[in-house]
Structure formats: structure tokens, C-alpha cells
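Given next, in C-alpha cells, is a single chain: the form predicted on its own.
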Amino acid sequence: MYPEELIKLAEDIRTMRIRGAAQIGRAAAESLSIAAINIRADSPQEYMDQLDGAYKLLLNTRPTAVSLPNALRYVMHRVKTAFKRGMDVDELRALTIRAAEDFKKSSQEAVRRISDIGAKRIRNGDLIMTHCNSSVAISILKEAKRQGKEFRVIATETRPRFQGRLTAKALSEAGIPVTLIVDSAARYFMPKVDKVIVGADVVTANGAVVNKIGTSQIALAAKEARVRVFVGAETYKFSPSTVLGELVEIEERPPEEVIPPEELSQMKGVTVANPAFDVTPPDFIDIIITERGIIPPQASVLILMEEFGWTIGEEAIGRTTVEEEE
């Protein structure tokens, strides 16, 4: 029923061989583009049907993620309002093609605002923590290491998968030099570190963020130590459900990511718990920078309101569920 392409782009977005929240926002986008292009049509309505199939079968693929059904959401809202404005079959893949299209040059650009913002938060001698792979922080160190800034990063392993080894190659490759340090070690540096910059998966109404397990460590140990955490999220992964309230759902991962099935079954009555993020209060945040420019974390309601349209009594839409920003 569905395109080769399609099902194999779903297929990667499930088992994490795409991974990351602005990676698979714009590669459920694209599939959305690659469903239009090869939906065979006799009417509005059957197109649909068929397009809304699609966007159902990229969402159960990993219903985790914040930025997968933002990403879908943007393009099935806007072929939704003119299907009801009587758009005819061709209409409606050209207007889905299109939308796809402005999703991932949004997304896009969004990253090279926030890493224009944010690297002038960066400073000659600057010693700065990152934690896991996050495509927005690694954007925004790499920016400050063009405009001439000489600085040094920590980076964390980040058990279990190991995603800081990926930052560390790709900050070596851009000329900065990276230490690279075990999860449990980041409490022994802080005393040294300038500042923390990571990423988000989501970001709540109330400025909480939904990141890496182990984030929330980091930020405990750097408020402990007076040292500032800047996180740089866009604003598709602020989550509109948590303006009621909604909670955020946290992921589990399979055991076999922290210890091989064939050893865990030697230890009798041990079991495996491995969630994939953890929660960093507001409180432990000192600013969240954005495409639109750098608010503190109070301020997040804002965004939710303006990007989305919100206003507290509506009705919200879903359980908020977050995927790795890598």
C-alpha cells in the first residue's frame, strides 16, 4: 500500500537508525512529501484517506517523539485547511510537497539562528560541558569555533549508546579540543567548567526540560557549582499538551542497550531499568535559546501561545512523548 521509500524511512525512524528529534521531525516530513507524491487518487477525500494512513504509520513508528508528530502536524494542518477550502487532488499533494519542504528549511534555519545566538554566549578561555549529541548545541559550538573563538569542551559518554563519543568526533573534526569523560565524572569537573550547553527534546509550558538521561545530573551538579546551563531547543519542541498539565511521558529502552540478554539471564531476579531522558526542573536552567532569540525558562508558555496558538481551557491534544535530540 505504501511506497518503498516510505516504509523504509518509517522503518528507520523505529529502530533509531535515523535518530534524534530535528532529524526525525524533518524525515517524517519528507515521508509525508514521498506519501503525496505516490498517492493514486480519484478524489479529494480518498486522498486523503490515503495521506492521513501515512501520517498515522509515521506517527505509531516512534510515538515518543515530540518532534515527529509536531513535524507531521505542521504539514497535516495546513493540507487539512485547504482541503476544506474544496483544493483538488493535485492541489493537495503540491500544497503537501510544499509544506514538507518549508518544515525542513524551517527546521533548518532555526539551527543556524540558534547557533548564531548562541555563540556569542561563548568566550576565549571558555571551559563548557555538553552531554550527549544534540545536533543544536555541537551547531552552536561549532559557530563560536568560526568566529575565532578559542575554547575546550567536556563531553559526556552518555551511556548507554555512547552518543557523546559522536559529539566528541564531530567537535575534534571542527578543531576544538574535547575531553571526553565517563557519565559519573561530570559532578569531579564541574568546579572547572564555565558554563553547560545542551540540548532539548521538549521543552514544557513551564520551562522544564526533557532531555538526555543524566541532563538533569549535570544541571544539579552545575547549579551546586554556579555555573550557568544554556539550552538550545527550537521552538517545534516545545510541547503544546503541556499546557494543561499533560505529563511527559519518558521512554524506556530495551535492557539489552545496558547489558547483553545472554549475561542478564545468568542473574537471577535482576531486572533492567533504562529510561531514555530525565526532567531538569526550570529552576536549574538559566536561559533557553530559540530561533526567536533567548528567553528564560518561565517564559516558555509564551512561545507555546504564539507558536501554536494555545491559550489555557483549550483542549489538548494528545500525551506528550519525547525522542533523543542527537
The other form holds:
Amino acid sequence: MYPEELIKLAEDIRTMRIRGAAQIGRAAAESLSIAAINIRADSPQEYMDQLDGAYKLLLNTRPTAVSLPNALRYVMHRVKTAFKRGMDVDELRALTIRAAEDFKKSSQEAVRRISDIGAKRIRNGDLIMTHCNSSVAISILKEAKRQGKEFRVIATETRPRFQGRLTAKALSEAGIPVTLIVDSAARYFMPKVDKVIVGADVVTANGAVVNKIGTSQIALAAKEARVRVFVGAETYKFSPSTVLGELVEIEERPPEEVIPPEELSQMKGVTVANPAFDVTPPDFIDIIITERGIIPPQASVLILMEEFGWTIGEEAIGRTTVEEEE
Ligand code: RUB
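Having looked at the form predicted on its own, could you now put up the form predicted together with ribulose-1,5-diphosphate?
Let's see the whole complex now, leading with the same chain.
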């Protein structure tokens, strides 16, 4: 029923071939565009039904990064509004493609802005720790390097998927000296660190940041050592559903990522837990760098109100379907 290209993109997100919240958001928008190109519909209603099917398929690919529903909502909201105004199938198709393109462009522009703002916070001689593989954190560091600043980075390897190796590679290719460490060495090195810079999968209404598992331990060690923690997050990483009191779902990944099944089967009674993300409370974060500027985490709710208005409802959460809305 769905075009092969769309199924492949959904599968790439699910299996983490496409990963990192920003990439996930852009891929989700792109997927709706692909769906739009392939929809064969005789009526606007039929078009909307098929687009809604693609939307639901994508929505369930990974549960935590809010960039996914927010990107889908960005496109769907425009298309639904146009549908209600009476656009025909070809117009709806063109609008879907344009809206997806707009999301991708504004996402890239947001990362550029954050890099400009974030790079100003980096000083010559800094030792900066980062965790996982955040395109936003990497962009900040690369921009600072481009501006001629000399600093060093400690990248945690980020078990079990070793995204830290990707970070180390990207930074070293940009000419930034990197030391790769095991995750459990974070506290050992912390007293020497000047600042921590990480990305985010979700920023909640109260300013907590959901990011790769281990981020909260690093933030804890940073607080103990009086090291500042900076989070780079585009406004589409802010979660409207948390204003309504919803909790962020933490993705549980398969045990095979932690230990080979053959080895596990030799260990009677041992189970594996593999949460992919954790929650860093606002008290452990100094600033969040967004494309609109720097905010203390406690001001996150203001970003959400600015973005979604004071009447945040199901529509903003991005879960409604065309039928439910009628
Ligand atoms: C990636 C991860 C990244 C954030 C931010 O987790 O936790 O730090 O997604 O990335 P995973 P970006 O590898 O499980 O997707 O700044 O690129 O949006």
C-alpha cells in the first residue's frame, strides 16, 4: 500500500540507520513528501486518508524524539488547514511537498543559528565534554573551530551503540583534537572539563532534557565539579504534550545491543535492560541554546507557549487524525 521508498525511510528510522533527533525530524518530513508524490487519489478526502496512513506509520517508528511528531505535525497541520479550505488533490500534494521542504530548511537554519550562538560560549583553551552524537553539539563545536578557537573535546563512546565514535570522527575531521573515553570515565575526567555540551531528543515544559542514556550521569558529575552544562536544542525538540502533564516515553532497545544472545543464554536468570534515553532535571542544566537565543531551562515553557500558543491541545501534540478532528 505504501511506496517502497516510504517504507524504507520508516524502517531506517526504526532501525537507527537514520538517527539523532534532528535527522529523524527531517526524515519524517521528507517521508510525508514521498508519500504525497506517490498518492493516487480521486478526491481530497481520499488524499487525506492516505496521507494520514503514512503519518501514522511514521509516528510509531521511534517513541522518544519529539522532533518526529513535531515535524509530522508541522506538515500535517498545513495540509489539514488547506483541505478544510477546499484545496484539490494536486494542490494538497504540492502543499505537502512544500511544507516538508520548509520544515527541513527551517531545521537546518535553526541548527546554523544555534551554532552561531553556541560558538560564542566557547573559549580558547576550553576542554569540552560531549556525549553521544548530536549534530547540534557538533555544529557548535565546528563553528567555534571555524572562528579560529582552539579547544579540545572529550567524547564518551556511548555504549551500547557507540555513537561517540561518530562524534570523535566528525570532530577530528574538522581539525578538533578529541579524546575518546569509556562512558564510565566521565566523572574521572570531569574536574578537568570546562563545559559539557550535548544535544536533546526532548525538552519538557519544566526544562528537563531527555537525551542519550548517560547524559544525566554526566550532568550530575558536572554539577558536583561545578562544570557548566549546555544543551543545544531547536524549538521543535520542545514537547507540547509535557505542558499537559504527559511523561516522555523512554525507548527500550533490544538486549542484543548489550550482549550477544548466545552469551546471554548461558547466564541463567539474567535479564537485560537497555533504555536508550534518560532525563536530566533542569537543576543540572545551565542553559539551553535554541535558535531564538539562550534560555535557562526553567524558561522552556515560554518557548512552548510562543510556539504552540496558550491553548495547547491534541493538535499541537501531533496525534490527531483527520477523522478525529472533524
Ligand atoms: C541520539 C541522541 C542525540 C540527540 C540530539 O540518540 O541522543 O544526542 O538525538 O541529536 P540516538 P541532534 O542515536 O538513539 O538517535 O542534535 O543531532 O538532534
